[in-house]
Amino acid sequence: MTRMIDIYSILPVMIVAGWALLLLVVDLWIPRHRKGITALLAAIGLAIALGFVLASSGNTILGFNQMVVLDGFSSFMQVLFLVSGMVAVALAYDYIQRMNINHGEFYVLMMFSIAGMMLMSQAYNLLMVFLALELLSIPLYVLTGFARTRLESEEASLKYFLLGAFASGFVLYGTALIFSATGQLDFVGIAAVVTAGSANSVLFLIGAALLLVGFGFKIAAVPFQMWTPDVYQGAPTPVTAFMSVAVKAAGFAALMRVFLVLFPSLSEHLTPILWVMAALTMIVGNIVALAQNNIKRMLAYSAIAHAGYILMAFVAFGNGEVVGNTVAATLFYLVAYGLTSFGAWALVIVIEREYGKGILLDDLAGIGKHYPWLGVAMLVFMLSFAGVPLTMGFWGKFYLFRTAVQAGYIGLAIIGLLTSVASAYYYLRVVVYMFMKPGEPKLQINPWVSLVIGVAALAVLLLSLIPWTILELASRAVLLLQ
């Protein structure tokens, strides 16, 4: 019975892997010319799993030892990952047959680094944390890079690579301080020894910020952020469209996981420092994208940005009276984001001619023109990127800083004010080049990217006046904190 619980309790993850590893055979019978049939097998196996989430949603399990939690968040969580990964299949399917790199490993590699997200949001264990990073991590390095040929995917995926096993350095060796300071791994042996004084706190603390650090990296919290705008311009497009969502929602799921059930004791010393970086990644990431003129490194720098304004309600992690409702915003947020972010770089695909070319500012000139509906999808991303009052974005925004000020954090609260209306200028700017620059953009698109586009902009638009659906089940989403 027991087996069967652990079991249960990881079986979306399961499913993912396994299918993943069987694709993977599958697909050296699979012509090149055919691969469509390899994208097609690979969102089958995510609606699959996606299906197996909602089945077991609203249950509480503790699996293998303590080692794995299935509550209300992670359940939130892998809906959100395997949503994104049958929207980056989605994405990929035109773009890698284009762009001349038309490999069937896309799609696996891309699955495990799924199984990796969703086993992150479960792990409840700093071993099991640790590896799923790994998990997450590795194929994302050969993703970025998938696009050998090319120098700068080349490049793209080795500064990854290095600064994410640099990062993961951190998350080891934190992991380590903290088996020393509490004699612990699985989260409810640590919270016991501090909760019973016994844990060495010198060693706690420094377990903690090097965590932080981890964790940090992964967000693209600054000043953690530097290979965001290199990878992001880099890698295939489709890959930066799935990072900029999926692996940041795996980041901050991981971060609320751990620091919100280990780390309320150290609110004391961590909440300095997760205001300083909360507040610097705003200011940074806006700034330095009023600066870009080309497209990818400018939704790559407000990537950094929004990463910001979320760190900004989970800076009040210790304060148990608005735990929930930082849950619950940050969940609302990724969402609101991650359909936006989805859109946006669905655009840019469509207007990428080739490789790493027709992704300039200029490049937009006179789409608004001759592709109308391009040009109001864009408008919507934008307006809710900016957060526009009565947008997705607006309302995912309102709920940050409404629990940043319920926290007392009033001054965070401003600057993340302040650094959104800074924002508008260089989303605007997108939104004048489309309609107001003369040009005669010839443009291929793609079935496939079109329902995406057209998906993303209609859910933004509304959600943007039910915007309590979401956040009535963001607040359902119930982290295990025990």
Second form
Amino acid sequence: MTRMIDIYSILPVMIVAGWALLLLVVDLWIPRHRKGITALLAAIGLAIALGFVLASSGNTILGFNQMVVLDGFSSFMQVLFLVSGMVAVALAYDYIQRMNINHGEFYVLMMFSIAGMMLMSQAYNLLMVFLALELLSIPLYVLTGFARTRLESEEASLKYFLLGAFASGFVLYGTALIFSATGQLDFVGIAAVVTAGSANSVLFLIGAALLLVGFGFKIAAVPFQMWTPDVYQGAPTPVTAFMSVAVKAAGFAALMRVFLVLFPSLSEHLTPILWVMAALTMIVGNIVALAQNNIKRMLAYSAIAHAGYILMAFVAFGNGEVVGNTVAATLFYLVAYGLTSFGAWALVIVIEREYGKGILLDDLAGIGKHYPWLGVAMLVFMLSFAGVPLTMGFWGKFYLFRTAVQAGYIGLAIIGLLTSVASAYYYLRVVVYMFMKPGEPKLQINPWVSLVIGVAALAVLLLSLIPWTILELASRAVLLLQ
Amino acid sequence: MLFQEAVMNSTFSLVPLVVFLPILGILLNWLFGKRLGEKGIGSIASLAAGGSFVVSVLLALALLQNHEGAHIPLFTWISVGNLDLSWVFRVDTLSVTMMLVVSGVSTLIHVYSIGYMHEDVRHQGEPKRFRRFFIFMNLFVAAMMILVSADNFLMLFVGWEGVGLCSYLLIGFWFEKGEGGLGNAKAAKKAFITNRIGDFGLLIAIFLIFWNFGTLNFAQVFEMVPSVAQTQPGVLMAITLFMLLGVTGKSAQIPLYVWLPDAMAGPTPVSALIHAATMVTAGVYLMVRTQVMYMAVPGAQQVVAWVGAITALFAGLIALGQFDIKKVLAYSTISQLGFMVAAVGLGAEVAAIFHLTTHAFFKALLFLSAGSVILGMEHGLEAGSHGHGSNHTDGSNHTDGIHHDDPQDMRNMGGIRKKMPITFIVYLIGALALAGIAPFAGFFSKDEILVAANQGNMLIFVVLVVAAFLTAFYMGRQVLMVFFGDARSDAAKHAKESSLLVTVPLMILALLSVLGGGLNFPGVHTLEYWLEHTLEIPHATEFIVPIALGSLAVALVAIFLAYLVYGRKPLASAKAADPLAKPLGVFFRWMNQKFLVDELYQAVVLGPYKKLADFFAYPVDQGVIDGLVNGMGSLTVSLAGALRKLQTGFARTYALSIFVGIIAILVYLLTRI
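Switch over from the form predicted alone to the form predicted in complex with its partner chain, please.
Below is the entire complex, every chain and molecule, led by the chain shown above.
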């Protein structure tokens, strides 16, 4: 029997999903040239859900027979997803008009995907995890191919779908193996069986490894990252921005939730794998980014590299003493990275004129001179990506490295530092092109996009003066363990 | 009685004004100077310096009542652990003496500068710098006052660095002028860097003091000196010798004196104030202030005495071979500072301060008068070139290279006596005072030093007597070359007396140079009784008639010899050789070329240093280090190119990559189970 408390525990998810369904119908009566209304309605729906998330935060509830959980962690993540969604709407509004893909379904699909992410952060049952994963992924496949008349978009969509389905298969297979090892699907039950020691350890371990593969695909960890550049490049840019922030965050939400609750006992076996994945992700992401001339691809590799930094702190997931710091540092980093990433992608949206043409470094020439504020904002974002002090990126990296060092992974921290140094090269190259090369750029700047850029740049700078406030929030976002 | 005491103490608490009045002057000139015009700027700056002087006089009057003085705290600067540094002003007879000298001479020079700089900024074609000059000058007064009023080593060091900065700024005042447009800037740089070496010594000394004494406060340090001298004589030796290194920098002693002659690139009032009367005596003041430390290590005293004596002799010799009117005075300053340093080394601190004071009077007088002569020459140069027109078409006024137009070259002068009578008379007074002719000030003060040497170390006495002989000789040579004979250039022919703004301060200084000896007149010893309240005076000064007469005789003989060489048959023309050049031969050339000390430093220190720096800069930094860094860079980029090729664009490759990843993980796990 469904209790009120069950409804209450997933109320924001239901609001987003329900609002999206309604919007799908309402949109039929909104004429093509007034799709701004759809965008506005979508944003309102997200804002209402955000209000409910904030209102219900601070509670810890297991709902629907332990299928879902509401805790500090899920509330923090949901705020992140909903704000990301609103930013993505702001970025998309002008862009999809310009690119002539102005359909109301864009916003609806985005809301469905957000509902999936929110559910992912609350899932407390492996089936729910899989369901959430599919709910967030499938709308994204469609969104990636939203410019369906463009070859690049279709190609990216198909690749993403094929590989995503491949990865989902591993998640499902892993779930099945864990079920066969423990006879349970919900986290409480699995944890109880594992604690009792009656689980089949081999099947359990292999199941865990397969889940790692599936989540590694979503967060674009090496060697499961190869789809990223192609998809990031081919998708409509607001979708890319949304993916680089929200989807990555959702992947980490799943990884943290599942691993911290279910697999601490496997850390002895999984830690070396995570170590290698983190190292490879940082190295490959940063080094291949050096060779990119296309800004979208460069940012895609940069996104891979940043996932590597977070993984570095995550390697210690089985170490009970630092795991609290791991979660806090990761959440902090997701905020810092999200702000920076949205800012940088917003600039790409400003500069991008023709769909799929791609933006080369040369297209940036002269922006610093003709649009100094844009240039300065990009400088801020690039410095934040590179982790230079007085930006949020610096503090984010600082907390991640601190966690890694606390957990004793000094070698990994050194790899992180060195690759971070290398990354300064390609980030600053952007600045060099903007400020030191002559050029005559002609840009049309939409007020919503410039709002995103301005707010992001100010937040990156100003929050870096008071980083502990965000860290304090992140530290309070406790994850319900068993 | 109580009331009197209260008045006195409130007078003492005025002491911060000696620093803050000049700072107020800076602020006023900085904020409003542009609207005030030259007269306003000069008045504010002079009033600021004069105000300092008035405060110093009040302090001196209060000290007459209460010889012990006072410590006036201003604020706590640094307080870390057991290091507690406060900005405390020390009012005692020594510091007030220095304040009087500094502010008094400064005030006169400020007034003089109003007239002098009015001409100079126009001559150099940059009238806007008038204000800057006075701001720097006030800054100097403030820094010098911090130096002399400090109650601990660190405040003293603040002042020490402050005056060094002002010296740098003012030497380079015409930074774009000079040889090749760089000469003045180079001179300023040289002064600054040379002083850095000295400052390094002083800093080490201060560190050692803090390390071994645990405090930087003068009184506390001096109190502990006897016990430290017994337990760690080596430490005290090191402290005093490192301090001496600082002194050789600031007070231009061997081996660091080389910056002072070049410092003459600054405007003449700067040479008078900073590089003759006040700043360069800071080293002497430092050693007098820390006399307790030097007295505790006789070995260090010996070194000090010898450094001073040899400097006095060596610089005197160089002065003999110079033709630039200011260079002669510069070497003379070095030589006289040598006398003072030697006096400190001989334990005659009172004599050192006495000579410091009288020297401030007559050397400031000489420099300012020389400035007056230069102004006259510049006037004559312009008048001459206007009058003759075609003769001076090549006349670029301010390049040192062209011998004929150099208004500072004594060979271009001659006969100025008739053109500039007031300047001549005051110059003569200054020269006689410097030469040590009774009853002028220099006679008494120099005599005291000679007496101390006579009682202390005969060898040093001999050296100093020779130096005194040289002093009288080169001053005789200078006066005769500049003022007597016939004009040897158009400039000298058309020279013209300077304005009252310039000459009145000269007259006051001349008066002081005449009467300055009275400060510590034999038998009265006012200065000695005054300083006795602050300093330890091991043996009272005596006036020994044979020595006095002997030194007077030496000076007179020297002047007579100078007359024989330069007076009887003046230089025929500006191109004629110095009459001493022939008889002295190579030795004169050496003196003229300053014994090639600059060249020696260039070859021994600067050359190898630059080579070393080049070595580290080019092969090591640009070759090895940059090579490594660039190599890493290009290695990374080529790795990026290789990895990039894996990104084929085919979905099957990507799936393969995922598959390989899974296989690797599973294989690893199976090996672990």
